[in-house]
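Below, in structure tokens: the form predicted on its own, a single chain.
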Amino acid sequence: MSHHQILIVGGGTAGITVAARLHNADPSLDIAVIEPSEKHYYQPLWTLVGGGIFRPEESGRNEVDVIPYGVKWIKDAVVAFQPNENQLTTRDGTTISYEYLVVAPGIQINWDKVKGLKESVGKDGVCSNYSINTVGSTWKFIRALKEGTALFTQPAGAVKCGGAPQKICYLAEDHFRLTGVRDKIHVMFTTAGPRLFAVEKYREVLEKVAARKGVDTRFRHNLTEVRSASKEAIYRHMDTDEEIVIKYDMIHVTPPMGAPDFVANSELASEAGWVDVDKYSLQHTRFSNVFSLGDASSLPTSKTGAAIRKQAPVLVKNLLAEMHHEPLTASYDGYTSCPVVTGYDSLVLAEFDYDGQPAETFPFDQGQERFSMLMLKKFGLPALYWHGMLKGRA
């Protein structure tokens, strides 16, 4: 059995940011990150990859290059937690013990919860921005479509960045218009939810965007099956349970997502399957030496990298306080951000807190579509991510 003072599960945005901040705070700490992947991706770029602005490979780096110097990388995957024994088990059968645990493995994509999706995604007009293996097909099918119905979906439950399913719809609509085929294409956006966005200020803006672009919006529609041979999307209406069939020529699917199985089936999980933490301190509600942040946590905010940027310093301050038997004074207010791309030259930068109140960074109304904010997403935020967040500096 190996042992580490601080063990971090997950080498994604949350895990690496926390590792870097802990190491910066005290280089003598014994920190290890468990992460099975060879590649680390800046996933917010995948919307722009799907829209043909960037190539898929531009979103990734080698994992070894983002692990902070002085932090050990354990290239393995966790399969079970034993929090009462302060240890966990990995896929290769190794048991690793810890003094403090940070759980940040991200969110699980449940492709198989939509019948026919796993087999068809990436071909026959079925695409998705939610995997490095399929994001290239989104641009391929958008570019190839000259007439017919372009369908975009958003499922029930939590997904990475609640506004992301709309972004690719607006980019596709803009591409159709710029290439002169818009009047031959019926653009539809379907969502299992009752509205386009949870925060009132941005909901009103996005409803006007969808109306201006002539996007046919359908609410309470939850995709249950893709029949790629007949190009039919099968929905279940969330209120009436009615089955609805919509024909398409291309379909971009946002798949259902959930907590990773090894988290949901563990003693660390809340009733909903996420790591059960206090929403302000990010400390586990039952195991005081366990903390969590990011997509796998129970924090009731949108699952975004921007949220992690605000969660990480709180978690690190409180974890160090716990180690020194001091009160946990840092508090996370639920801040998150969703840069909603509305076209090839515009973006609405939504920022808000736990109460759904705007928490905007800039001294102007971010509810307006702006070219400058699109430039921020294309160039500013990736630089902030690679050179700031992952280094523990931002």
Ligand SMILES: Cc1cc2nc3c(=O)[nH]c(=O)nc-3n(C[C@H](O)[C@H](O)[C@H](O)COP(=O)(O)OP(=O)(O)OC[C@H]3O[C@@H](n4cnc5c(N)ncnc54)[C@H](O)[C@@H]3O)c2cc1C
The other form holds:
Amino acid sequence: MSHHQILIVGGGTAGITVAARLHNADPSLDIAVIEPSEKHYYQPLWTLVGGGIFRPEESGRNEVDVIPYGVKWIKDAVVAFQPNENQLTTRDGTTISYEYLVVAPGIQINWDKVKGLKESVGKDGVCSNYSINTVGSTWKFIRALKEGTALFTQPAGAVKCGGAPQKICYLAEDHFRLTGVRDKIHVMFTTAGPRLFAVEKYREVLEKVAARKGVDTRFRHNLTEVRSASKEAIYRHMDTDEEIVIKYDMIHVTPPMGAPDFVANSELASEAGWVDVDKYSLQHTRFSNVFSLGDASSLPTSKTGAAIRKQAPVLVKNLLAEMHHEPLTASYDGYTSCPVVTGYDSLVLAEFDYDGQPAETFPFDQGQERFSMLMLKKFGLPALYWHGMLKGRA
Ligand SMILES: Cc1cc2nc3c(=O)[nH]c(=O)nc-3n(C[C@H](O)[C@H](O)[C@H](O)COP(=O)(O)OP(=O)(O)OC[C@H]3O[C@@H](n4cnc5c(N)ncnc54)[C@H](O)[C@@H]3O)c2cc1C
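How about the form predicted in complex with the ligand, since we already have the form predicted on its own?
After this comes the whole thing, all chains and molecules, with the earlier chain placed first.
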């Protein structure tokens, strides 16, 4: 059995940011990151990959290059936690013990929850931005469509970056317009939710964007099946339970997502399956040496990398305080951000907190579509990510 002072589960956005910040704070700490993947992806770029602005490979780096120097990489996957014994088990059958644990394995994509999706995604006009293996197909099918119905979906429940399902719809609509085929294409956006966005200020803006673009929006529509042979999308109406069939020529599916099974089946889980942490301190509600952040955590905010940028310093400060038997004073206010791309030259930068109140960074009204904010998403934020956040500096 091996042992580490601080064990981090997941070498994604949250895991690496925390590892870097802890290492910067005290290089003598014995930190290990458990991460099975050879590659680390900047997933927010996948929206722009789907819209043909970047190539899929531009979103990734080798995992080995993002693990901070001095932090150990355990190339394995966790399968079970034993928090009462301060240890966990990996897929290779190894048991690893720890003094402090940070749980950050992200959200699980449940492709199986839509019948026919797993078999069809990437083929026959069915695409999705939600995996590096399928994001290339989004641009392929958007580019190929010259007439018919382009359908975009959003499922019930939490997804990564709540605005992302809409972003690709607006980019596609803009592409159809710019290439002169918009008149021949019916653009539809279906969501299981009751509105386009949870925060009032940005909802109003996005409703106007959808109306201006002639996007046919359908609410309370939950996709249950994709019949790729007949090009039919099958929905359940969330209120009436009625079955609705919509014919498509291309469909971009945002798959259902949820807590990773190995987290949900563990003693660390909340009732809903997420790692059960205090929403301000990020400390586990029952195991004081366990912390969590990011998509796998129970934090009741929109699941974004931008939220992690604010969560990580709070978690690190509180974890170090716990180690030194001091009170946990750092507090996370629920800040999250969603840069909603509304076309090839415009973006609405939504930023808000736990109370759904705008928490904007810039000294102008971010409720307006702006070219400058699109430039920020294309060039500013990726640079901030690779050179600032993952180095524990931003
Ligand atoms: C299409 C799309 C658009 C997005 N747009 C934006 C945006 O504009 N702005 C924004 O801020 N955010 C955006 N996001 C969301 C952002 O990418 C995520 O919120 C963020 O990556 C979550 O970080 P995380 O560390 O919690 O999870 P991840 O970054 O997903 O990392 C989880 C890591 O855990 C590893 N892991 C999984 N299972 C195990 C296991 N059993 N054991 C060990 N390791 C494991 C995984 O391999 C992975 O490396 C977008 C996401 C997508 C997909």
